[in-house]
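First, one chain by itself: the form predicted alone, in structure tokens.
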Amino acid sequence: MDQVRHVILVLSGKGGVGKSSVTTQLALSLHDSKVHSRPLKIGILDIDLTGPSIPRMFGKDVEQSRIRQSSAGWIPVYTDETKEIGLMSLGFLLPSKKDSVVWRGPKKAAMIRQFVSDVHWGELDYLIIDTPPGTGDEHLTIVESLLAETSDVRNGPIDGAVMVTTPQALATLDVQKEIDFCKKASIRILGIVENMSGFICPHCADCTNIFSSGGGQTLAEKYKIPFLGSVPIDPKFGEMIENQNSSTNLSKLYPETEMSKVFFPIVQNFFHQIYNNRSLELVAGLSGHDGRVWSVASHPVLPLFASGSQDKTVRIYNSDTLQLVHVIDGFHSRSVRRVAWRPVDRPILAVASFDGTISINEKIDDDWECTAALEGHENEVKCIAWSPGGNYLATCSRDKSVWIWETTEDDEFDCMAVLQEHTQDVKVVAWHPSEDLLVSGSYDDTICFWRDDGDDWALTCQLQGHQSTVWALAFSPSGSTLVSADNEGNIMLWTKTFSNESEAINNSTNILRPSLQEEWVRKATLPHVHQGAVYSLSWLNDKVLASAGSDGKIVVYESEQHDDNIWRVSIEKENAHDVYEINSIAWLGNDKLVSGGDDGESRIWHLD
């Protein structure tokens, strides 16, 4: 139990309400979660000792599938070769599936305690405990046993309970007793599922209420408990359970069924309870540009942010009051493509344009002046970025090159290097937050890493994980993780390793020099929720990341508290700029986010 991150009880006051069916579908839906960066590892503990149903639900012959003993403890029965869903039930320990269990309370309690203490689950994201009906010895024993278990990877012994009922008044009456049990045992109730809520005709797929309906929702409203959703009776689901075999088990079949689609919103509501649902609320919409907003950027020290637009202007705002401070106009002859603040304690803004130039703008006394103009690119400048100390400025262009400029003592600029390893347009450049390490992403689908080797800037690593244009790159604030996004909506997380480590050798992404120390490997791929190109990425901190792109969504991701290799979708804000694409986002601090879109607005959001 020390590696189990979440523990969930599934309860019902009455037998025959389909509690094991709900347990099974909850487990399968969690495993195939669309909002996590990988399939979740699930365990199901069946403590309905006199009527174990879980082996049957997963098509396991209890006389063929047996519990194995190891030095670490009992090894669960797994549903397939992936070992991502493990099962533990008394049914796997009985000599025959026909044997009855005629045990008194003390023996049942001893068996449950042994299940809790002796089963070696390994790393689990969720342990779901299928309980018998009522509020008897089994319930008291499982709660007491779990309270005695400690773990560094979960916040408490029990995350909460899911109540299962059918629509009829008799079933909901018994659930009220289960609610009272949870209150007395100080167990949080995550919500109620109304099972058998209608019957799906196998011929026409119409749903008919063969019982009454709405009893679960009425009960939830009465006790102010979340209502997770309703599940109808589907004969095809029952047939699928009965017809399982070694090649067509439930864990492989279920994700493609209509029932999985029915259960999806229930799991969404479940996650909202587990993770204390967050939201992104609109604070203000700032207009003034006469064309699309290509770029927004927040000053790292001062309360300022800037927006650059197709209308060739830059608007600068106070990020605390959201008042317009200044408009930079008249220098660039084409669209302003990117703006970037120099990381110093005075307002200096670099502005890149489709006219092929970069202007450096600084507030001197009470006015803004263009103090430098950088020329050299043969085509549109697509992105600019300052190094962490502000002594280097990187620029990239449609001309396939990356330029590195160094600032002199009198704030002039010298070109230090022209990097030409990319074979197509270079869309983005980004610096490591504490090292002079530059990365660039291109239309050629690659990510290049650049360092000063003492004589010149050299290509130290090239990643080829993407299969389409790399539009966005951003290092986490600590620099431990690089995030990248492409034209197909894929977002990948990369972490640095070393060539003398087996992982770097076996899973090398460095196609240039596998033995070089600059070795980066993919540690996760975020859930694919964007329907199109992802143009912008922004970190709030090492555990919270936002993305936006051509589908008009702003998506916020969060890593699991005890495992930063697992990421989940926390917020999916659709139509954030109505029907328009979003080109750029940036965190302003204090949980505020600014976004710029094709509607010409900069919108301010608050993360609640």
Given for the second form:
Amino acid sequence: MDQVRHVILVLSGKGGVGKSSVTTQLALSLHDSKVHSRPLKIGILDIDLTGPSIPRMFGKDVEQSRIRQSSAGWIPVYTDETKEIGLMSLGFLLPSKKDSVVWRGPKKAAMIRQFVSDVHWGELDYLIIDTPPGTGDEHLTIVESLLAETSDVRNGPIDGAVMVTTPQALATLDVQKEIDFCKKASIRILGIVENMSGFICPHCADCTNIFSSGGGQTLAEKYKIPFLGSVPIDPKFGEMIENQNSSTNLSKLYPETEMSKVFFPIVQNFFHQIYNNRSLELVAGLSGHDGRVWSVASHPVLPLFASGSQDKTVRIYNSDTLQLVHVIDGFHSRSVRRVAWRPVDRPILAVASFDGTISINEKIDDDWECTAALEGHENEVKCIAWSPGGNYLATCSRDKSVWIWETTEDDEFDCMAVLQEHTQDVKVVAWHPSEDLLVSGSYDDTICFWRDDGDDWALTCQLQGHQSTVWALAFSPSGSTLVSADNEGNIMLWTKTFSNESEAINNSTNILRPSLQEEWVRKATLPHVHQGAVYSLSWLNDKVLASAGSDGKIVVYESEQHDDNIWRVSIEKENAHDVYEINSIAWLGNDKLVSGGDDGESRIWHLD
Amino acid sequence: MSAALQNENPEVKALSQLPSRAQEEENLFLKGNEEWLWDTSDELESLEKVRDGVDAQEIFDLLAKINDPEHPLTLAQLSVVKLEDIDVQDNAHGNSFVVVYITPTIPHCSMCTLIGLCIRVRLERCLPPRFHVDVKVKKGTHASELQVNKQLNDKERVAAACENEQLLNVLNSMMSTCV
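What would the structure be for the form predicted together with the partner chain, given that what you showed me was the form predicted alone?
Time for the whole complex; same chain goes first.
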């Protein structure tokens, strides 16, 4: 059980409410949900010993599907060869489907304990446990067994319980007992699903409320538990279940049905409950710029942030008080495209402009001065980035080149390298947090990696994973992952591979200097939420990442605790700048975010 | 502009052949006259809807009079901009979308990007901020369709180009005949 990520209990007060049907639909909908970039692995444990119906729901004839044993334990019966949905039920252990299970308490308890300890589930995202109606031995035993089995690998035995009820008030009376059970057993209630809520006519698709209505919602309100949604009776669903045979596959058929569309919002609410999703609340909107805000940047140490705009000025604010501290004006003759703070204790800001120059502005005593001007690019400068130690400044331009400048002792800047491998405008440059590694992204759709090989900076890798302009690049704070985003809204995560073979293949004539060629591979693609270009990416920490773009959305992604290849959307803030596009975002401290948009405003958000 | 014209003999439409709202309203009025015995409230409603939302005809009217950079003719007369190649999705207070497909007069027209840029600038100046504009070359009408589309839809390049004074002068003279 140590590779099972979430354990969910499905309960009901009465029998006949359709709990197994809800369990089946929950499993299929979770499997099919696009919350991660791959289908979820689901396990269903049917401990309704006196009426084990899960095998029938999936069309598994109990007489033909047998549970096999391996050295690791019992193997669940999988619904198809992908092994993404696995079933375990007493039904599979009975010699015949006509056999009844007439067992006393202790034998049932022993069976349940075996189901928990002896089944080899493998890696599962969700284990859904279908329980008998009411509260009884089985419920107590399952909670105890899970506790015993998983206390050292999980925080609590059960992540939550989903309750199934029917619309009549009478059925809901019994649910109250379930709610009480959960309270006593300290099980979190994720929500109520109202089943058999109306009948969908197969001919006219009109929904008639056969069993009165509103019971589930009333219960939810009364006991202050979330209402996940209602599921109607659809005769087609029953037909589909009955007509399964060895060639049809429920997990492929289900996503096409009307029922799956009805169940979709229920799963969305379910995720909302499970993940305790956070939200971004607007704190303030700072106006003042007379043109779009192209770039926002926060100082790594001091409580300052800056915004650079099309109006050729830079506004510097105190990020605690949100007061305007200074306006840099009059130096650049065209739009300010990017601002970047030098990673040192003093306030030093590099400002890049479409006029082809970069100005370095410092606060000395109480005045801000422009202490250096870097010229050399042939046309607009698109991006600048300071190396983690603050010694190098990388700049890139529409002239297709990347320049690396080095600071000298008297705070002058010397150009130490001009890198020309891109075939089109270079849109973005970013440094690795600890190694001397620079990456650049371009209009030519590629990402280039550059390292210092002693004499010069050399190209060590070129990635062609994107099919449109690469607008944003950022390394995670630990340096293990690179995230990149393009003009179509795709966001990809890359990591370096280390293979001994690649070193052997790259013959180097110089035995003292090993080949610098390196390989980076795509390890994951984030869920595709943006509908348009993603212009900016920013890491909060190794597990949380934010993105923003032309669709005006700010999206925050989180990776799973156990696996950082699996990411889900934790916040999707639409219309963050009303109808305007967002050009840049940056985290301020641990819980605030600043975004700059085409409306000329910098908006501050709080992460709740 | 170069000494030799790119396209010496373009096909020109007469002004009367261009789609316009006056024609549409006249049709509506004639239709209305027949039906007014039946129900006038519907007609009023549909006229109102036409006025409130931005539709393809309105976009066309904004673009029709833009001058071609080479010929003393407008984009509408040269059929570079056509009413049927404009897609509008107007959501009164939310995000709205406009896609304009342009048809260059010849497949190797090098003025194509300039014309596309001018259309973008014109719409950015005239439409309310809720509109997201896309200008594309109509499929199959230009040899470098993909490159032109990529340039026209790169926000940064468009913004930088609009800061270029020389280019801005050319664009303004193209739009000088527009109201």
